[in-house]
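Only one chain comes next, encoded as structure tokens, the form predicted alone.
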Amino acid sequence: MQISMLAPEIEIALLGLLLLVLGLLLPHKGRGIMGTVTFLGLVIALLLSAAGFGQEEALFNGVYQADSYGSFFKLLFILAGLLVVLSGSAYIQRLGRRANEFYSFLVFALLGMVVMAAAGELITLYIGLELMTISFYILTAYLLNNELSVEAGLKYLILGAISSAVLLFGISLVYAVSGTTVISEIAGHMQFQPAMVAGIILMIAGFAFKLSLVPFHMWAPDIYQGAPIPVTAFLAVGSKAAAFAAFVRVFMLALPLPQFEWGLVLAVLAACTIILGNLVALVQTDIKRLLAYSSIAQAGYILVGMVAGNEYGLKGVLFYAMLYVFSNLGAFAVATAVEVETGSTSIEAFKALGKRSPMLAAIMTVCLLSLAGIPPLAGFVGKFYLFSGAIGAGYLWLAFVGLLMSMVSVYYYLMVAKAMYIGTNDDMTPIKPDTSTRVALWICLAATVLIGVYPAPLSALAQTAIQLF
């Protein structure tokens, strides 16, 4: 086994424990190289999981796996990573002396959902798993003289908790049955009776929670208000993907549709939260909760292509969680910008946003009507793939579904462009963010429209990985 395959792993996880000693050491001046320690630190693993694409071994008897599709994944959550870092600089300059801290427990989730993704074994990804969950949430509670970002965290960790009880309780059904955890080997193993049916549905009703997949959606509004921005930010794409990384894993390999007709419980599944999710957004009035409910729908979109389970509609998964990143981290980096300038981020503070900083306007209104599949933008490419899918799976059905529903998720986007460019503010004081969130916004913008335009190279990154199934 050569070491150098596990090098992105083995980097994070350092760098997750050098913060936590450099928050003891350092003097409280001495606190703000935290920012860079752990920009430069995911930069490197960045260039780590980039050189190690397209390796393909099986690690630790089949417990681990070092493959193109772990390597999307861990692509795709370091970027992220990097960006919620840029662009919630200035916000976690606020928290004084337990900034520090932050970053180390956003680094260890990052560790989590990396091991989630290339977890070839069921345990191996329930640790992944935990680790992830757990950081995220202390963080969620991270403001402590907040009652909102309390709430949150208690409601996460008491959700979270049954959530993880009930997909354990699934994995061990599976396991008495099948006599293996490993996942490739699973279905080599299967056996249809009562205990292995129950250990399947309750696995997916432990991915659809992590998911917020309607009807375990209800955690997510609010906690993604009451949670930090940045950690919201990061909450609503890098746990999303990892949660889909495992997800597609697990049931494509240990238990692929010839075998188990489990297509049409998660073709409702999926018709139900985009549905939901784009209604219930309609009524919104905070741009956390807008976003948040615009998540639940984005991950039944996503849910369309593992349904279809083809070529077109497992690629449109991989590049609709990547594009997903860049569009959500946009419009989660003006939020942040706006929050930490006017202490709120109803729709009301984004009113006459395009003349305080129309910087920050034309960038909301692109990432969003990207997440809304407007074209030429990144997401009618995604949405082109997983619909597609769908209608060579014969779910035309399904396809049609998410097509009207992008529709009426352009009117509360468009909500929001409104209110920046036509609505009135009392307060005209411009709004400047910091170097690292301007810089972040851009990487936004130009990956949003690059990957819209020439959507190539990331087509062609998204068929390597899938070539796994």
Contents of the next structure:
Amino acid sequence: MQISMLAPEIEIALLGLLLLVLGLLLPHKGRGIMGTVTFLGLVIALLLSAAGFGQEEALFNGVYQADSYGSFFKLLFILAGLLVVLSGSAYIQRLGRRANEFYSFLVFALLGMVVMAAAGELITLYIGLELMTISFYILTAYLLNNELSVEAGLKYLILGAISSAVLLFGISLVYAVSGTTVISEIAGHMQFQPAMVAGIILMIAGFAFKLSLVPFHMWAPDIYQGAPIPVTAFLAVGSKAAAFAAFVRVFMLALPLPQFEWGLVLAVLAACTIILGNLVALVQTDIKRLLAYSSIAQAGYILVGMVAGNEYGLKGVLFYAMLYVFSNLGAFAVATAVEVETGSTSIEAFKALGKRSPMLAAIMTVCLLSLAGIPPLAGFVGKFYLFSGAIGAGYLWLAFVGLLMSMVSVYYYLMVAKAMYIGTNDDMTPIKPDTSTRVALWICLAATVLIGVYPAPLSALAQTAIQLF
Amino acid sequence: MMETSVQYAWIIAILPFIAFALIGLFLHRWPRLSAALSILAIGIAFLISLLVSLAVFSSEGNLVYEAAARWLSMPGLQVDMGILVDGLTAVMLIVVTTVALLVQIYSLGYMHGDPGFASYYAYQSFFAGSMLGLVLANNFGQIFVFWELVGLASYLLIGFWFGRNSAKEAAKKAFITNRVGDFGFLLSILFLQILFGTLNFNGLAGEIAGYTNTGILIGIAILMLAGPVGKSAQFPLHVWLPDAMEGPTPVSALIHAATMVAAGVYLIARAYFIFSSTPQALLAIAVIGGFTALFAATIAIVQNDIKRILAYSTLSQLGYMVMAMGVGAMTAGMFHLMTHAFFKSLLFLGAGSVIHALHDEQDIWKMGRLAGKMPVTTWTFVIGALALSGIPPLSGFWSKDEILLGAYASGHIGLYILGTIVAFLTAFYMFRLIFVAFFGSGEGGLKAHESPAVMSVPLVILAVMAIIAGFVGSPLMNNVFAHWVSYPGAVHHNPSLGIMAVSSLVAVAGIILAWAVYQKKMVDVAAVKTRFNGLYQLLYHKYYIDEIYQWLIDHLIDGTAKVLFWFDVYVINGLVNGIAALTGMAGQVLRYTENGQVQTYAMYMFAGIIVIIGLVMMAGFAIVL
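Could you drop in the structure for the form predicted together with the partner chain? We only have the form predicted alone so far.
In what comes next, the whole complex appears, and the chain from above leads the way.
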């Protein structure tokens, strides 16, 4: 074993600590560089992860995995973190003296995600999950003067704790039957017992909470709305992808049980999630709540790939998770810019954005259309993989539900576009985001279009990453 | 250096697209900078094309380079993005970049002061890039993508002055008419993919050589032919091209010479392995081409608008090229495409120069006496007209002669005679134009002045090309062109002095007749018009094809549309609105599950777990039992 295989994790942990210390040491005026330090640190982590892509090694007797699958998700989380830092810096700056801890909590949440994706053992996984979740509790309640934010933080804490308990209970039942918590060994000690079935279901429920699958989704809109918007963005993209990374690894490798087809349970959950997420999104008037419901529905689409469980489906999970980073964060970045300028997150605030700031409106439209799955944007290719996987695995009805509800989703995504291009607004001052936000926006736009037009490289990357299944 | 240059041929198509993107995104506020960037991009593309072509030509057409990257991959469908460089590509690269470069330089003067100057150059770059991408493509999928982009670019440029209703209408007409042809083309591509599992040219050529079901091949060839019939404006989809002159005149030059109509002829040449495998398809091509050539030439005789005359002349010449393809003289068709590109862009740019000088006057009868005022424009125009008429030793003579020779030697005597008649008509209508507009007694030209150098220099360069471009395909240079562009099994016929003499004589006869009628006024034109009024009206109204189409659209299509509209409003909309209302209501109802209470949320979670466990247990017991 080489310690260099853990280089990204170590670097991220050090970065988080460094940011905490810097916040204490630097005078108030000097803390403007915190964002830059975070950004540079994450760029280094990105390079380290990229360098590690392609190695396949089990560390500490399989407790921790340094493999392509984990590396793919590491890249994903770090990219998401980078985009959140870039697009959120103006917002975070407004937090004043408490901005420095904000960065370090973001980095610790990121570390938690990375551990989740690479964990080869259930307790390690749980620790990663808690590290991420606890960081998010704090980040959610970060606006101490804002009732919604504090309420959201508290709700998230209570419900998160319950779901953690459920997940842990599930893990303990699986351990009780199989006698091990190492993911790669569980399958060998698999027995069909009621306790095992209950354990699997409780674990599904635990992950379903993180993925905000119906009926474990109810926290999401409240928390998404209350949390500071960069946190919402990171929560919607990073936390969800981390849960998928762990969920897929555990269930595909450890828990195949011929007598109990949990795939069907997931299929039903996916269908409910897609239907409810899309339908309720139709009637939202707040952009954060709209994106919350949209992201509930999106998780449902990704779950379809896992239900399929074949090459196409799993490739689709990874592919979609990656493009979702760009398309969703692009939309959130525009929402952040609008909120910074107008102080509002209502869809009303987007009226006439097409005239006030054509570039923002165009990027928002492209990102939303990608989420809706309109060709030639990235979302189309992603959904194509996911639904082809489902059809290949015989879940024709599920693919049908997904396609039908994608059509419904076009309606609410275009409602935002309609407000931007057809609506009129009394305030016609142009919205000019700062440079770092603009960079983030351009990256999101470029990636959303490029992945859609030329999907082969990302597809090949995802293909490599799913070799372990 | 030269041989390795082919590996970088892809840059040729990328450069104009980069210019387009930069202008569209960042530079559109600085018109001069936009124009400079656009010209720089096409200029470099021209230089690379020159290197690539020299490499290909110096190898006598033996150098073939193909490279591809996988664009999309799934079971049963592999789509590549790639380039294929051979003699055919090289010729097209030279033609497209030369004409596009000169047109863009010329436009500096012509479009000077236009409020849309920057977007004009953005579109120009887009147009050139699309055409170059089409020419470089190594498979049908890619060629179709660029084919459509060319269509889009032409739509944008024809409708460039969208404030004018006629420009808008013309742009729509061009786009829609082309769509009809594209539909057939796309179908043929789909059939190829289904039957052979590849769209790569070389791959398909191998597959088709061993394919025996000629019925299907004929079907595919005829469907594919619809594409060129639309894009290269062959009868019956020719109607868009004359209207397309609503765009700025340099755009007409581009469309008529290099970037739009040439695409159709190029496609026939590129897909020649399909067409040449079925004599029936070839015959169809030859007949369509020959008919269009004659049909358009007769219309050109009676038109009064300078651009309209040239437009019908293009139709007629395209018919020539297509006819050449049909009689097996693919090389001659491409040769004529090349020479035509030079002299037709020359003629259009010359016409633009006149129109510019006369403040948008396009009626040749309102011109006259231009020769003294605009010497450069006049004499370059005359050179272009002589080349088009096929007067030796100008370029048009050699290429036209190759086509006539091809038709004659392959036994299509009827088409040969038809081609000769067209040659006569061509010379007649071109010199009718010249004697009326440039040397006529009208007063319109008195106030004219020569165009600035940015406009006249491209004219001179093109005039030189119109004179010399034909030598590469002449016996004087051992017909090297035939080595560059050819196909397996091509038969080359020895030049026939007789055919050369006949075609030259009829061309001279046409010129003399035009001179006698319009310069010396030996015949009373008005009297002839009245005498043959029926025929005159028929020709003047372009055989009433537009009117027939309009009638069909009004009665057949609109009628069907009305029925469908009723169905749509009352049945489909009713259903859709009903479903939408239901969906919205469902959303309203479901949102009430969300009440903000943590206890409720936790309850739903546990209820969910219990329901799942309950259902699984019921199903599970069934399995165990």
